[in-house]
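Form predicted on its own, single chain, as C-alpha cells, below.
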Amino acid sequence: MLIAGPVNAGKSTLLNAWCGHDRALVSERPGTTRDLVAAEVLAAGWRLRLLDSAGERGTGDALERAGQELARQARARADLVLYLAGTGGDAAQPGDLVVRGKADREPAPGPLDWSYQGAHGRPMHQLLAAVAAAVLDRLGLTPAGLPAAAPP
C-alpha cells in the first residue's frame, strides 16, 4: 500500500505512528521524504507492507523530482493508494482511499480523519484502527483474517 499525497500533509507521521516507532524522517521542511520508505504493519492480524512517498508539488529540486518519479512508479504498482489529503491542491485519483491529514486543525469530523495529535474528541490510535479498518475494507480484507466473503 503507497502512502501518497502533498508534501508536509503527514505521510511519514502516519507510517511511524502505524509502526509504532520512528520508520522515517519528520520535518516541518517540506521534501523531506525523497526515496520510498518500507515498514511492514499489522492490522487486525493482517501483515500489510506500507511505502512512505516523496510528497507531491512543483519543485526545480532534481532529488525530489526523482523521489517524486518513485512515488509515480510505485503507485502504478500498488494494490492501494491511501491518500493522506492536505489543505488544498491536493490530487487524488479515482480508487485512492482519501483520508484527511492534520484532521486537529480542521473544524468538524471528516468521513476518514488522521492526525497524530488525536481529532474531534477522539485519540490518535482511535483514529488510527479506523483507517486500518478502510484500508481493510477496500482491500476486502477482514479482520478475523480471513477472506470477505463474496457478494451474491
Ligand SMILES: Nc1nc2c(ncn2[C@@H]2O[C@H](COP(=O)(O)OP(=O)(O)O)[C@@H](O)[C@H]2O)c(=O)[nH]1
Second form
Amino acid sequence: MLIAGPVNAGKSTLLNAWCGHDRALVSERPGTTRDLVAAEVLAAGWRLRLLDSAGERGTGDALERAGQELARQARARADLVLYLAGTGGDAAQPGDLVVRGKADREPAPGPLDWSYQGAHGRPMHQLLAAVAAAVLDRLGLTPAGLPAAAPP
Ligand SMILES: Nc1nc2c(ncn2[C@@H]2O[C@H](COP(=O)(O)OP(=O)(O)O)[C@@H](O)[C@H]2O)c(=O)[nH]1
Ligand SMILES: [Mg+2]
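Provide the structure of the form predicted in complex with this ligand, given the form predicted on its own shown above.
Let us now look at the entire complex, which starts with that chain.
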C-alpha cells in the first residue's frame, strides 16, 4: 500500500507511528522524503507492506522530482493508495482511501482522521486502529488474519 499526498501532510510520521520506530526521516521542511521507504506493519494479524513516498508539489529540485516520479510508478503498482490529505493542494485520485491528516488542527472530527497527537478526544492508537480497519476493509481483508489460538 502506497502512502501518497501533498508534501508535509504527515505521511512519514504516519509510517513511523504504524511501524513503531523512526523508519523515515520526518521534518517540517517540505520535500524531505524522496526515496520510497518501505516498512512491513501488522494490522489485525495481516502483514501489510507500506511505502512512504515523496509528496506532491511543484518543485524545481531535480532530486525531489525524481522522487515524485518514483511515487507515480509506485502508485501504478500499489494495491491501495492511502491518500493523506493536507490543508489544500489535495489531488486524491478515484479509488484512493482518503485520510485527513493533522486532524489535531481541525476544528471538528472528520470521517477518517489521523494525527500522531490524537485528535478530538481520541488517542493516537484509536485513530491508527480506525485507519488500519479502513485499509483492511478496502483490501477485502477481514480482521481474521491471526490464526486461532492454540489450546493450552
Ligand atoms: N500537528 C501535527 N503535525 C504533524 C502531524 N504529523 C506530522 N506533523 C508534522 O508535520 C511536519 C511534516 O511531517 P512529515 O511526516 O515529514 O510529512 P510528509 O512530508 O508528508 O512526510 C513535521 O514537522 C511533523 O512533525 C500531525 O498529525 N499533527
Ligand atoms: Mg515524508
